[in-house]
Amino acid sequence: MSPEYTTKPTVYDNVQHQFNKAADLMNLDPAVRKILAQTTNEIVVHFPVRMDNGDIEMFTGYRVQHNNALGPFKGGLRFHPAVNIHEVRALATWMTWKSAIVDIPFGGAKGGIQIDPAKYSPRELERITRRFTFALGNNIGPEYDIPAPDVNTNPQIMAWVLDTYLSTMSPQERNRCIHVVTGKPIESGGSLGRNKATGQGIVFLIEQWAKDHSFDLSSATYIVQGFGNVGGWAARLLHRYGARLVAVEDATGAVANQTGIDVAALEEYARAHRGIQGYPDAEPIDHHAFLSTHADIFIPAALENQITAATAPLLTVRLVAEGANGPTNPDGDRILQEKGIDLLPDVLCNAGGVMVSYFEWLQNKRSEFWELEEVDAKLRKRLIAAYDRVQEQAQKFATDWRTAAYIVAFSRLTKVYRDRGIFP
């Protein structure tokens, strides 16, 4: 077997490649580089759960804590068959960079369970979630490590995590700990705007990019990969500017309509049919045709490694706005740059989720409840400030936006380590 098949890079290898590129360019302090190149803790738990039919199944769950120099570990929980230690390690690392770029007092973490949630009943998912939370024990906490929703998890999952965690606390402490998770239902301490936060942040940044390029969004066309929470909200919010959605792809297939797809109608169809395949007001297309669709903007909001050496040449867009984590690998980055396609990198572009998670965490700590207008205004202000910081570093170092975003993160973390020193 040839080497390219035996040594296929993992998602974490991509993270390390991106890390080293930025660290070399900015001449990152060697001591800080050693620290940031490693995770702090990697927790793997195996736990039993009784199924509806009485059988016992064993599950594997992960929680990787990358760095907490800036504040508590923070990151989502995903339920997906592809979850493994390499993926979770990569996602935790990206969370550290993301929090540093948008200037919030969080570190980076990520977790998940290696399952296909579609194969389990709601009652089974509840037991799996609760047993995983119990297995994590003191590895999470409101001032230590704060989970949130991610792929295939939602406010209901967060409510189960919250309730299980609080059940392990003494009665006097429970109301002090509701910020142990974010992305909760509103009635359980969640924040207005959290559900749409990642998609909203993507659109705020696309709007800023359009202003910088004197580009009229009201005449724009766009395609979206992944039609879940992030992709669905991004599509819906961008549609309000007058932009036209011309192609969509999810796990069930892809559809296209150059005259425009009704986002609300597609969402309703996808909910009823558990996917977009078969949507009657658009033509079915294959993956190759989807990526080759002529459009102004591409929002990849699915999983990692979608824009690669094989797929990047197909793209005929002006801007890639990364809604997913790690949708573009290093080969894909290189080709996008060669083609002159602008990029809003994931660690900036999809940071709206962790930003509003921070707002929810603050509201819980302060026993406050903010109106949606306040949440959106704070989100926009902070994201545009981060956009400006990345743009400044891209110009200073004459580099691409992903590398510039990493430089912003590393610069902030370096300052913290220089101020605080290394114990002992």
Given for the second form:
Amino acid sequence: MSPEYTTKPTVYDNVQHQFNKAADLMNLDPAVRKILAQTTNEIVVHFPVRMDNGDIEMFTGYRVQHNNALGPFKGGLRFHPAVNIHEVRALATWMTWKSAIVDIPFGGAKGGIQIDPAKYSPRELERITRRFTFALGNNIGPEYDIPAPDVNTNPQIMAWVLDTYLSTMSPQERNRCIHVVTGKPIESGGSLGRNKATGQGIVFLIEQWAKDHSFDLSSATYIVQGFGNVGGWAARLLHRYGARLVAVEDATGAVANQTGIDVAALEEYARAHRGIQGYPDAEPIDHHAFLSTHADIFIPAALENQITAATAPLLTVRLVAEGANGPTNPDGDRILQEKGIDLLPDVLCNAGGVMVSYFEWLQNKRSEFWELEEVDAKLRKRLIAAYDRVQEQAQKFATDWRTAAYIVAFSRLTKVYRDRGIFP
Ligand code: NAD
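Taking the form predicted on its own as the starting point, write out the structure of the form predicted in complex with nicotinamide-adenine-dinucleotide (NAD).
Every chain and every other molecule in the complex is listed next, the one we just looked at coming first.
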């Protein structure tokens, strides 16, 4: 059976569950509820690419645009074998909430290709990326829908998206359109601070949570799942506060060391060996032992559905700071609450990425180039403001932080729909 047609709960069912909980609690306007419960556009493209050996292979790519009431559609591109319409729908919907919560003028979208990029050469990946971009055509655009990196995509891939998009325009138009994609290499119009932005944002928010709880980060311990862009940066930046990284898991395996893992050394090892498995200065552990590791903070920064009825009981942490999108399903949420574990929900916690994407987009539009200090200061200020808004709603509605974050998003979107009305 195709992964598109499944009777099992999908990650999009998790989104609907979270959506209904918050909408019921705040008594969301029924008209707005109907609109937000659905995506706006769902684009599926099948496209051929020539492989290095001369053969043609067909690929399937997606772009789901959830909502653009607040501004252009915005969201990453993921290259992963598990990409399917349910996942992309879910990820696009979370992007709408995220931009609304952190108060930036973007809507929500997401896209990707169902592919294991490790199986292709760099030249093949370039052709796949370019042909996907070409297939999307005018469904993306600098004032319409703006992709960015996500799982298994990076600034290089964004540079190929940019170059392909610009190549389809007239020469006079090209330089006006470099904000068609964010997360670009600096020399191609990227922003300082974008690469680390998601990890940086997570750490700013953890710092704020620590302040609120009079918790000393310099003696804290933490575990990280996923050691790519988000997990790697979060691990490195939290280490600078003196906190100790005691266990890490990526797609290749998990390692632990209670005396602390040297983050820079692990990064170097992971780069050289395409993963953390076999890192010599830590013990190899299994998935169960990783989740059971004693620590203060858990940063899931890999994929969805990691904290569930089966795994949440294993956690002994005080705080889950969600770097990944959708790492906790509704059963996981319930168990975290029962256990009294605090939560910085994905739609707030990993919003640093889209925030600095917004800064990159602004710099491109204005032909400006901001200093890193300026980017970081703006990021911190806006994320802490969002943290305060979520905290306020959590207190007002006596609810968990995920639901409170959704209420912040829905309130902003409701105001826009009330002001503008529905055409015609
Ligand atoms: P990445 O490709 O750079 O890294 C992904 C990491 O997850 C890798 O270390 C990989 O080995 C690991 N991983 C994959 N499958 C795993 C498994 N089954 N168990 C344990 N680890 C596994 O991707 P990324 O950009 O760091 O994205 C990670 C998460 O953060 C995703 O949920 C993504 O949507 C979210 N996110 C990313 C950004 C961004 O700016 N890149 C922004 C917001 C949210």
